[in-house]
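In the form predicted alone, a lone chain appears below as C-alpha cells.
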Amino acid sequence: MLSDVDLSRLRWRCRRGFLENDLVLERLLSARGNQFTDDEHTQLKTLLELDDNALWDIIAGRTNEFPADTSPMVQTLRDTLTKH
C-alpha cells in the first residue's frame, strides 16, 4: 500500500501532455492508487518513463512491446481504458 506522499508523487508523475494518457492514469489512481503494491508502483513508474505516444500505444493495445516486467500493469491500464 502506498503512503500518501508516494501517492502524491505518483499523481504528479502521471500528469502527461497527452490527454488520453491523463484520463486513463487518473481513473486508475482514483480507483486504486493508494492500494498499489510496491511491485505495481514500480511497474507503473517504469511505464511512466516512456514518452507519451509510446505509452498510449501500449495502453491502447497498438503494440505489445513494453518492458517485460510491466505486463501486469499494462493489463491493468488496458482494463481501465475499456471500463469507461
The other form holds:
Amino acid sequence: MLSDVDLSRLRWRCRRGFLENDLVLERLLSARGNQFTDDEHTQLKTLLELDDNALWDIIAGRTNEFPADTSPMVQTLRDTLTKH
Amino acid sequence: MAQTIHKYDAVVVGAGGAGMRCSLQLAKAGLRVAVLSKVFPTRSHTVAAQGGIGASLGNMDEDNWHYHFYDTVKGSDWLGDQDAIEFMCREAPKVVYELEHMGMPFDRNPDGTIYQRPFGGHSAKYGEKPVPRACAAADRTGHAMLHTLYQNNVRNKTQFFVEWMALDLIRDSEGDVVGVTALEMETGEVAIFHAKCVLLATGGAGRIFAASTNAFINTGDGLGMAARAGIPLEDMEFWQFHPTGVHNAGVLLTEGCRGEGAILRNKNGERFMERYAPKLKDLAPRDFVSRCMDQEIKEGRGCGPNGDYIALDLTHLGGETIMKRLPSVHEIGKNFANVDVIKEPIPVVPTIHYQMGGVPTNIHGQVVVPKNGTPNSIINGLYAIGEASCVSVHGANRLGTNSLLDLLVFGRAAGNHLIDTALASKTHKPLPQNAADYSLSRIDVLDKSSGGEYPQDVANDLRKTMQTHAGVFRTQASMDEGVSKVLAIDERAKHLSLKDKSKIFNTARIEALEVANLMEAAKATMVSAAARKESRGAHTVDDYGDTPEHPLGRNDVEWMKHTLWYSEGNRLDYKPVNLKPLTVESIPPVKRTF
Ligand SMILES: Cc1cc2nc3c(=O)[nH]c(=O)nc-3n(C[C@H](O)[C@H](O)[C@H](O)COP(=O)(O)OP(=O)(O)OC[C@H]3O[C@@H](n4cnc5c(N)ncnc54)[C@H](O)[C@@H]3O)c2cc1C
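Next up, can you give the form predicted together with the partner chain of this protein, since the form predicted alone came first?
Everything in the complex follows now, all chains and molecules, and the chain you saw is the first one.
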C-alpha cells in the first residue's frame, strides 16, 4: 500500500502530455487506488520517467523494448488499455 | 515565514513550445532565464501535436507567404489582426529552417528538402486548390519540436524549475509586473520569482470542457493569473472543435489523416463534404467541417445505432501508407474505438481542441490592455505567448498547423523584443512589500476550509455545463442559461475543501488551485459567448443564421471587434480588429465559402 505522499506524487506524474496516456493512467489509478505493491510502484515510477511517446509505444504494444524489470507493470498497463 | 526570493532577468511560466522557444532566444543572448513548469518540460502538451508546422516553403508545389496570409485571414473569419498575421506568415519559413538547423528531424523529400503535407484550410492561389504546407516529423511533430528545444535550452543554460506551479503575478503600485509567485510541489512552499519581465506561456484551458482532445494538464493557469491581476482576456468565446475526435473518448485523429486523403462519410456512405465545400472538400477549415458534421448528424444522417457520429474512412489509403504516415491513427483506432482503420472507418465527432482567445498581446508578445482611450496600452514587464495568448492570428478560427507556428514565431519575437530593448542592462524594479501575501492567503483559505465540496466534483460540473452551453451547437437561450449556471458554480468554487491538508506534494491543493484558474477561463468563455450576438468562425449560434445582410450569420457592422472580459465585475469591453497589415493591402471581408 502506498503512503499518501507517494500516491499523490504518483498521481501527479500520471499527468501526461497527451490524452491517450492520461486516460490509461487514470483508469489504472481509479482501479487500484493506493493498492500497489512496492515492486509495482517502483516499476510504474520507472515507466513514468519515460517521455510520453516512448511510454505510449510501450502501452500500445508498438514496442517490446522497455526498461528492465518493468514487464509486469507493462502488462498491467496493456490490460488496462485493452480491457475497458 | 519570509519567502525565498529567486532573482532572474526573465521568468518564463511554461515549458511548452512557446515557452522554450522564447527561453532559448533569451538564454542564447546570455540573459539569466528561469522556466517554471508544472511537469517535466518534454511532457508539456505541445508533445501531443501530430500534424505539423505551417510554412510556405513551397517544397512540393508553388506557394508563398501571401497565400498563407490570405488563408489565415479568411480562416479567422476576419477576426484575426492582419498585422500579426502578416508577421507570422512572413516569419514562418525562417522559424522552420531555424528549427531544422537546431536538429529537428523533419520528414524529407527524396531531394533532401522538407516534406510537406496538405492541411485543412491551407490553399494555393487564394483558395483555388489545397497546397502542401505542413512540415512534419512523422505524426510526432510536437514531440520532435519539444525535444529539440529542450536540448538546445539545456545547452544554453536555461534554468528549469520542474514541478513548480506559478500562482500569481506580482504587480507594483504603477501596475508593472515585477515577478511571480510559485508553489514548489515537493515542499509545498511558496517562493517569489523576482524578474525584469515575466512571460506567460502556460498553454490553453481545454479542460473546461467535458469532451476535449486536450491532456488533463490544460487548466488555463496563465489565464487565471492574468484575470486575477486585473488583465482582461480576449476573444474567449472562440474555441475550436476538431472535426475528428474519437467518439466517446476525445482522443484526436490528426488532420494529417484528411491531408493524406481520408474521407468523412455519413450513414449513406456519402462523401458529404463535396456538397458543402466543392473545392476543398474534406480539407475545408475545421470550424466549417465541424459544423457540416453537426448538420449531417442533426438531419439524421449520422452513423451508428444512435446516429450520433460520422465515419472517417481511411481504408482506400492502404495499410502501407497508414502504417508509414499515420501509425498513431492506427493505434488509436484499435485502442480507443475498437476499430482497425486499415479495414473499416472510425467513428468521429467534433471535439473541443484549441482556445483561440487568451491574454491580449501585440506582435512582440507584450501584454496590452485598454487605458486612457488607447485600446492597446502596454503592461510593462509582462508578455504572453503561445496558446495562452491572443495576438490575434487565429481570430475566430485557427487553421491547423498555425499553432505550432504561432509558438515558434511569437516565442522568438518576444525573446528578440526583450533583447532589442536591452533587458540585460535594465535593473530590477523593487518588489512591493508582502509580495506573496495574496497567494498565501488563497492557500490559507483552502487549508482552513471545511465542509465545502471537493475540487474535482466542482470541476466536473463545470465541464458538463460548458459542454452543454458553450459546445459546437450554440443557441442564445442556452448560452444565457449557461452564464447563470457558470456563475453559480463559481460561488461553489469559492468554498472548496481539501481532503488532504498536508504540505508535501499535496495534489488536492494543486487541483484546487487549478480549479480557480479553470473558473476564470470558463466565466470568460461563457460570458463572452452569450454577449456576441452573431455567428463567426467557431462561434456559431443557431439564432444568427445565414441572411443576405449577414452572410452565415456574421455581422461585421456591429461585431467585427475583439471581446475583452474582465474578471473583476464580470464585465466586458471591446476593441477594434486591426484590418491593416504591415506592408500589403488588407484582405476585405467576404462570405466564407470553400
Ligand atoms: C492532440 C493535439 C494535436 C495538435 N496538433 C497540432 C499540430 O499538428 N499543429 C499545430 O500547429 N497545433 C497542434 N495542436 C495545438 C498545439 O499543440 C498547442 O496549441 C500548442 O502546443 C500549445 O503550446 P504552448 O507552448 O502554448 O503550451 P503547452 O505546450 O500546453 O505548454 C504549457 C506549459 O505551461 C506549463 N504550465 C501551465 N500552467 C503552469 C503553472 N501554473 N505553473 C508553471 N507551469 C505551468 C506546463 O507545465 C507546460 O510546460 C494540437 C493540439 C492537440 C490537443
